[in-house]
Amino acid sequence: MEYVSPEGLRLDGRRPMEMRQIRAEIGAVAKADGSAVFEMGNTKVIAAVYGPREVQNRSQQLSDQALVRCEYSMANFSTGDRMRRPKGDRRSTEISLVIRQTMEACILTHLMPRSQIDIFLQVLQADGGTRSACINAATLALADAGIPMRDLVTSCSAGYLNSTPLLDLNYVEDSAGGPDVTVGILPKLDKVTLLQMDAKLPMDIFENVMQLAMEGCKAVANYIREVLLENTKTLEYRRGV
C-alpha cells in the first residue's frame, strides 16, 4: 500500500513532516485537583491527576518522595471495533507503566515526601499516538493541579514508511507494520525521559525519525504553554486581578 503519494501527500492529506491538528482544553473534571482533555487529529484523550493526597496504602508510602501511581484504559467506544478489553490487560498495563515512569522524571516528587499523585487516563477516541496524546493530556492536568514540575513534559511519534520518514502517525500509518519511534521530553532541559521503537532501523535514519519526533515534541511543547497562559489569564480576569 502507498502512504505517501507521489505528490509527496499522505493519506488523511498532510505532508510527511506535518502534525495533526492538536487541541487542548483545561479543568475537564470539575472534582479532580487537575485535569485535562488532549486531542491530536482524532485520538483524544481526558486526564485527571488527584493529589498530592494522604497515601492510601501506608505500606507503599515512601519517607523521601511522593509515590506516583498511574492508571490507563481505553472506553470500549474508542475504536470502531466492538471489542471489550478487560480492565488492567497487559497493553494497558504496559502503557500505565510507561507514563508513570515519564511522569516521574519531570514531577520534583521529592517535594512531596509520605503523600501521593494518582493520574488517571482514559482514550475517548483512539486514532493512533494515543501514548503521546496520554502523556501531554496527564501534563496539562498536573501543571493544572499545581503539583510541581521539572520542565512540561510532551510527547510525540513518528514513522518511517515508503522510504519517508513521517510525523505524527494516524492509526492507518500507524498499522503499517513500519518501524514507529515515540519520544518523551523535557523541552526546555532538552533531555529525553522517554524512547519507544517497535522494529529496526539504520542508524542514520533512525536519527532522522527520532530528530522529526523530537521537533514535534516542541510544537506541542510550544502549544501547551499557550494553553497554559490563556488559562492563566482566563483565571486572573475573573478574580478581577
The other form holds:
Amino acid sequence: MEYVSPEGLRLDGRRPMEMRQIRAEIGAVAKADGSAVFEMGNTKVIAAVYGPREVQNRSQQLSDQALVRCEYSMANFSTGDRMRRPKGDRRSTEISLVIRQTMEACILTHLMPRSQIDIFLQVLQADGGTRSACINAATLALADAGIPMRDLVTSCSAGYLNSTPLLDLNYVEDSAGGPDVTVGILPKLDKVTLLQMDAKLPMDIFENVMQLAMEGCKAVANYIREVLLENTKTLEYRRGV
Amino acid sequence: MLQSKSFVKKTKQGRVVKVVREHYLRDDIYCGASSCKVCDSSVACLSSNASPILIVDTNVVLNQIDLLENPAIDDVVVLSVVLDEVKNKNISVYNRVRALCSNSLRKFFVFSNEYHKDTYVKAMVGESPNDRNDRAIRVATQWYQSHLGGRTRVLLITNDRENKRKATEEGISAETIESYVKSLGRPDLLDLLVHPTSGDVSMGEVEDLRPAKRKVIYSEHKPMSEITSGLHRGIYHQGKLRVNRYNPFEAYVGSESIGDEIIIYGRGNMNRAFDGDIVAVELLPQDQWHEEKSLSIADEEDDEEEDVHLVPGSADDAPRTTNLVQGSARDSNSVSSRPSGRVVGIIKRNWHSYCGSLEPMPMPAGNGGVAHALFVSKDRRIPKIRIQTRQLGNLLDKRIIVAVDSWDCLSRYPSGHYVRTIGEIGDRDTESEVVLIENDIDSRPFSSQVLACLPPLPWLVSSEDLANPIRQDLRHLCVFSVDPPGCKDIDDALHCITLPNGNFEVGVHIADVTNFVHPGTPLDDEATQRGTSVYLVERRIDMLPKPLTEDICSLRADVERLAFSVVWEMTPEAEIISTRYTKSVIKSCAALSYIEAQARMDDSRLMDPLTTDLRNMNALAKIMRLRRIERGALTLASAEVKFQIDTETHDPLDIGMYQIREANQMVEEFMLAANISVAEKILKHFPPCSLLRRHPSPTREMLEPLLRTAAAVGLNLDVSSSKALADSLDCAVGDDPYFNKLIRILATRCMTQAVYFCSGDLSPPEFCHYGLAAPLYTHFTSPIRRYADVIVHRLLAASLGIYKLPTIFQDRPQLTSIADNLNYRHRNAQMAGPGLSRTPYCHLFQETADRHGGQNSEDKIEWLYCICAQVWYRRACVLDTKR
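Return the form predicted in complex with its partner chain of this protein as a structure block, the form predicted alone having already been given.
Every component of the complex follows; first up is the chain already shown.
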C-alpha cells in the first residue's frame, strides 16, 4: 500500500511533516474543576479533572504527596461501528496507566499531600493518535483546574511508512502496522516524559522519527499556550479587571 | 491550507460502514509547466514550447498505454484522480504510467488535482462516481486553461462521447485520441491505437467492414454479481486457468472449492479465457466428463465457419488447420474420472503483450490502407489475435509484439493492436530477443549511473583493506577454485589444511561482492531488479556490470581478492566441530576446471600439496554426500544440456549431456555445507527477517503424473518420504540408458520449485528444503550472479557485527517483496535457458528424429509428451541412430 505518493502527499493530502488540524476548547464540563476538549483532525477527546480533593479510599492515601488517578475510556460511538466496550479492558487499562504516569511527572504532587486528583478521559471520536490527544486534553484540563504543574505536557505521535517519517498518524496510517512512536515532552524544560514504541526501528531512523514527533509536540505546546492565554484573557475580561 | 471533509460510505465484508476521512486541500500544488510564472518551477517538466498540454482521462490511459509509451506523445498531465482510477482497475497499467511519470526523459507530470483547493470536486447528489471523476477531470482542465492563460493550449483527450460533449460546452478543447493522433501526421502511431468498442466515439472512416451477419460464437459471460453469488452457493468454482502447453485446446482450473483440477476442453468451453486468468467455472454434468473432445473442436469450428461471410482480404480467410498434439491425454481410464467444466465468467484478466508473428497471408489487393491480420503468438497457449495494421508489408516476416484489447462473444479471436517490431523472423538476435522479452529479462546495457558506482580500474587490494581489522589475511593459504571450463565469474574458492590434531580445516571463500555493491546505490537497485544473471546458449546477461563480474569480484588465480569466508574444523569423518565466518583477503593459487581437478585426483603419480588437498576434500565430500543421501536428499536430474558452439559463427554444433564428475560433486557438497552453515547463523541473529530458501514437500497430487507414468511402464514408486522416493528412483532402471534420467527429470518437473522467502512469513517447520533434506537452507555462494546471495552476505556481515543491517531488510513486507521478485526472476531465467535451447536449435535434431520417429514404440511417444524434455529425447534418438 502506498501511504506517501511519489508527489509527496499522504492519503489525506498532508505532506509527511504536517500535523492534522488541532483545536482545543477549555471548560466543556461545567461541573468538573477543570475540563477541556481537544481535537486532532477527526480524533476528539474530552477531559475532566476533579481535585485536589479528599481521598475517597483512605487506604490509598499518601502522606507526602497527592494521589493521581486516571481513567481512559472510549465511547461506544467513537469508531464507525458502534461497539459495546467492556470497561477496563487491557488496552484502556494500559493507556490509563501511561497517561497517569505522564501526568504525575509534571504535577507538583508534593504540594498537595493527602489529597487526590482524578483525571477522566473519554474518546468521543477516534481516528488515530488518541493517546496523544488524551495527554494534550489532560494538560489543558489540569491547567484549567489550576493544579500546580512543572510545565505543560504535550504529546504527538510519528510513524515510519514507505521509508518516510510521518508526523501525526491518522487511523489508516496507524493500522498500516508500521512503527508508531508516541512522545510526550515538557516543552519548556525540554524533557521527555513519555516515549512509546511497539515495533523495531533502526537507531538512526528512530532518532529521526522521534525528533519529528518532538517537533510536533512543540507545535502542540505553542498552540496550547495560546489557548490558555486566550482563556485567561476571557476570564480577566469577565471579572472586569 | 484549507480543510474539508469528505464523507464516504464503504462496504466491508458485507457490512455497510460509514467512513469519515479528512481531506486536506492545499494551495502549494504546482502546475508543472515551465512557462508558468506563478508556480514553483523546480519540479516543472512540461515543455514551454507551442505544443499543447494533453490531459488524458482514465479510459485513455487504460486502453492506450502503448501509445502513451511512444516518445511521440509528450507534455502529458496525469491527474491524480485518473491515477487512482487506473490503479483500481489495472495495477500493471498503473505501474507503467508511474514509470512514465518518473522517467526524466519523458514529459509526464502528475497533478494532484484531488488535493488542490481549486480543482477539488465534491460529488453532487445523485451523481455517480464515474460522472464525478469525469467532472473532476474537466474542472482540472479548465483550471489549467485559465491558469496558463492562453499561453499554452490545453487539450483534453477523451474517448467518452458524453464527456467530450460536456467539455466542449464548458469551453474546453477536447479531442478523441484518434483525431489527436491523426493530427500529428504519423501513420505508424495509428497502429498502436486500440480500437474503440461500442459506446465510445467511433473511429470515423475506419469503420468495421465486417458484415452485420455475425454469429455468436461464445456464450456471454455472466455478470459479476451472478458470479459472486454463484461462487457463494458453490455452483461456480473460482481458480486460475492454466492452458496445457502442448495442447492449447485443453486447460485446467485448480479449484480450492472442490479440491481438484477441473479440466476444460475446447475453446468454446474456455469461453475467451486466457492462460493465467482468474475465472469462474461451472461443472459440466458428469456424463459429459469424457475426454478427447479437445480433438473434435477444430472440426466443429470449421463447420461454423462455413456460413460466416467474410470480407475478402480479411484475416479470417487464412487457413485454419490446427495441428493438434495428440496423446497427452491418452490413458482414458484416469481422465474420465476427472471433472470437466466450462468457463462462465472471467474474474481477472491476465492480458499482457505477446511476442509472435503474423500468419502468412497474401497482401490485400490494391488498397494501401487498413488491413486485418491474424497474429500467432510464439506461446502456443495464446489464441491467435486479430490486429489492424496499415503497414502489413513491413510486418509480415517480422517478429512483433502485440497487446490484447478485447474479445467479444461475436468474434472467434480476440482483437489487439500492434506494439512494436523486434526483427526478422529466424534471425538469431531476434529469436534470442524474443525469448528475453517472453521471460521479462532486462538485457539492456547498464546505465551510466550504475557504472559510476564501480571502483576505478585497474582495481587492486589496497593497504586499507589489508589493515582493516575485520578482514583476515588468508593470502598464505593454498586456495583454489574449481569451475566449469572457461568460467570467468569465479565466485567460490576452497582450501583445506590438515591440522596437527588430525582434523581438517576446510574453508569456502566467496567473492566479497557486498564490498563493492552498497545498499541504496543505483548499482544495488539495478541488481535487485535483475535478480540473477541469465545464461543463454551463446551469451550471458550479467546481474552486475562486467568489470565486477569478471575482474574485481572474480576469484581468479594469482591475484589478491577480497572474500567472505566460512571456515570449518572437520574431523576426518566430516563432522563439523566449529564454524567461523570472516571477511578475508585471499590469493587463489589455481583456477581449475572440473576436468583438470578430476584429472589431478585420478592421477596417482601427482603428490603435490594442491592435489593432496583436493583428495582430502574429496574424501570428506564423499562422506558428507553419503550422509546427505541417507537423510533422504534427492538426486534429481534437470535437463542440463551443454552446447558446443562454433567459434566463428556462434551457431551451436551439437548438444551433449552435462557430465557430472566427482569434482563437481565435491564442490557442490562444500557449497551446500556453506549455505547451510550461513543459513543457521543468520536465522539465529535475525529470526524475523532472514532470507532463506525452501523447497516444499510435494503433495501426492503433484506427484500423480509421475506415478501414472511409472505405473504405465510397470514401475512402482514409493513417494511416502523423500528418502523413500530417492531409494525407489535409484531402483528404477529400465533397459534404456536414459530411462533413469528421464524418470528423474519427470520427478523434478512434478515438484514445485525451491523458493526464496523471508523467515518471518512462515513457521520454522515450513523452512525445510525437501530436495536437499535440510531443515534450513539459503544461498550464499554465488553473489556475483544471484542477488539473493548479496542479501545473505549483508545479513551475515550484520550478524557478525561488521556492518549495520540495511534498513530495508528489517522491513518484513519489503524483504518479502524482494524475495518474490527474486523468485520471479529466477524462474524466468530458468525458462529462458531451456526455452532458448528448445526453440531455435531443434532443427539440428529434427532430421534424425524424423527418420527415427516411426520405429519407436508407443510407450516412448507417450514418454515424449509426458516429459517436456524434448531435447533429451532427441538426444537419445541421436545416440540410438549412431549405435
